[in-house]
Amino acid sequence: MTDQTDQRELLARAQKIFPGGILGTFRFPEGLEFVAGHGRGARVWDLAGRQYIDHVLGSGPLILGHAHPAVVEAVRRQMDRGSSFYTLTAPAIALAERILSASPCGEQLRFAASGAEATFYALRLARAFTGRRKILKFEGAYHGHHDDVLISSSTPSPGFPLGVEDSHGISPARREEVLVAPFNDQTVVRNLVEAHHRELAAIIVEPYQRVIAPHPRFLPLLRELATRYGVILVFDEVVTGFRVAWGGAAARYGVTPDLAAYGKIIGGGLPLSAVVGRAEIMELCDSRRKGQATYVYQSGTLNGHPVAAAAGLATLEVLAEPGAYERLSATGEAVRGHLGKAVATRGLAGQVLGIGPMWHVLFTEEPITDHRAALRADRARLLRFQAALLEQGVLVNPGVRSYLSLVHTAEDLEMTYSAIDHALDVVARAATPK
């Protein structure tokens, strides 16, 4: 199927069989919907044959772009040997060793199949290890779709430390075990931890929260408080792991958690995640402890899937090559630099955000230091800007940050810059009084 009629037919079929006509929450503006056909490098083609420069990259896993030869070969080689065994395989062992060697807290590891599972197991381990029930998370932080953390991820807290369920179907009782604090607010966090430390099992944090950078003292404060009160510090590195540095955000910021959740990049585009941490905590998962009071159940049919492990290992081997992270950082700085100049040239109020190979803009004069500042930005302008990018053939996720890969070429970037300039012109015209 390669023509527009076929694509329209598939979109109509999707409307009938999927709630909302989509697979999850990733929705294009009306009139810009398409069905992906294939990808190569940093480009994607829809079934009508239209080409896009991809800044979604599968929501982040494809740091080597689409169909990277090393990943394709690793997957093909493993598929020839078998796809699933429900036991140890050489790719799973080798990938685990690679991750542990990079992770600052890496002593032992367990695989899962999604980032949400990794954060879920990390919190289960923290509760088992400490014998406490409550967790502290930060307003606006997204740690996956499980009930422990889908609280005040998008909906503002009515007053700290109270949270609000972001989905119907979550028991209101969850709020009693989840404390919510503003990201970067050292005073509130210190007061909450000091007041609740006897019942606090874990502090879970995205070290770089969505598009918000941590204050230089914020992550060290979390480490200090966790150590002082015997609380488990969990870094959600599903996005930042192997993206912002070889050792993730923990290495970049020089703060070591007790547990870390990884996902996205470590599966090379296939479903895989991991929870990593101190051996004395991770050993609670040892099935030989079954029947003991502190045993933690952690298992899954596809955990450590050898094909996904092979894809992830191939990806990490490329990222380990000299200069890989320098190139990723330089590409991100180039895009953010162009975007910042283009926003300023048009007299628009805007904050350009991002770290490493990530970029975003929020249309506001206010510095973005927490979730509420981000919510006060002009979302209508952002969506108008991103819709114009899509119209120009730059694939972005509406309302969300964008990603770069090792394989975005100079031509890809020039086309992105041209699209950014056009999209900002659209925003500027709409902002000009008539």
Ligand SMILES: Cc1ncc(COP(=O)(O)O)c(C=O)c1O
Contents of the next structure:
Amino acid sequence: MTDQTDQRELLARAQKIFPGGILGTFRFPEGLEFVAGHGRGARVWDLAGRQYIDHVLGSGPLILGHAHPAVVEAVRRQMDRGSSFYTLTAPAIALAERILSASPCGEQLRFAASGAEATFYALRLARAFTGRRKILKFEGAYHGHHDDVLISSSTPSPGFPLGVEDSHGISPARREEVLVAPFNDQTVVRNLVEAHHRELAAIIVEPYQRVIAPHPRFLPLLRELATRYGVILVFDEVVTGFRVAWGGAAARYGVTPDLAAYGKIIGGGLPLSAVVGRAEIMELCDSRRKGQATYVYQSGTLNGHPVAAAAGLATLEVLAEPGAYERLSATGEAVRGHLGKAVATRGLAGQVLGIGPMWHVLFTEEPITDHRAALRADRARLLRFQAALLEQGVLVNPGVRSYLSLVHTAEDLEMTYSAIDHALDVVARAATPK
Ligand SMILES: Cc1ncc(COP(=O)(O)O)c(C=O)c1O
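Same protein, different condition: the form predicted on its own was shown, now please give the form predicted in complex with the named molecule.
So here's everything in the complex, that chain up top.
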């Protein structure tokens, strides 16, 4: 344990050595920055000893909270046996079997180390299998940092199907291979697929896109178009996999893709991801095919890492216990329910969003059915709300949705509710004309 002075000193050192002083894009409002010290259950302590109720959960992997005894024990046991072998291990095989038995499209699987790699390999497989080069993605969807998909993830497109890179350094040639459509717009998607199917390898979709639910006809339409035109349908289940149901969004919505990308929960908080799917597609990365026209290279030093696999397996064992998903859903519904009432009581315009153990609010009258509607919501108000939560020790990731775990207690939720009430009072006061 250190104190406020040590934490300040560490933050100053981070400023010097990391661009922007942080590890990625996750930045706390000024004055609320901290260095994480340790976590247990749904609580996190910073190095100055301040305690938070965690609604970030490592950006989603920690569905069992921090330092869950089953995960710690599994990791310790595997570490004792050795941490990396670059070959088959029992935890990797057992975890793959667990994932395949849960995943509606799961016949075969390959591991990678991050969600981005899983979506990257899914698209490479789709291109190799179809012999086509384009992909279709949806505006506002995030599939990781790689060049194929970091297009129109946060920035709106100038018009469909044109995309906009979300980062410099992406070759402009990439944009020509990526078609962009608005999520939930059945007409635009149908027209695009019909016009481009001869060169279209894959449709990649977050079945529940960030905070936006699919229209009941939307995912079935994607399935229908993909089947009709021989396009590979890829579900990005990095967030939804093992979270919105044991079988992920595919099971929840009853639509089976050809390939699915998993990450976050399946590594139990350690780096691990997977691409799963139909055997005839997955088999393209059998290295005995090297030299053949459709061979797909898929390998990585840490892929299927046994310690991460052990952590993932321990996590899935707990999730497989009876009642786990009912509990996750009930917790999500309780928080969304409280939030909805608290927003309405204050006469604020707000849309409460989320599915399973996820929650969010966007300050707007408008129902959120696509990325542009989300962008039209009052972002300044959202950031003010979230800063007020952080000030009260509720840990949220500014600008984005929040996660709940199986270990958030009644007390954690009560404290979250009172923080929400106070944060909404702050927002309402700021909204009241003087
Ligand atoms: C839906 C989705 N796909 C892919 C990714 C990328 O995963 P990773 O950050 O592990 O590369 C993320 C990350 O948040 C995600 O939300």
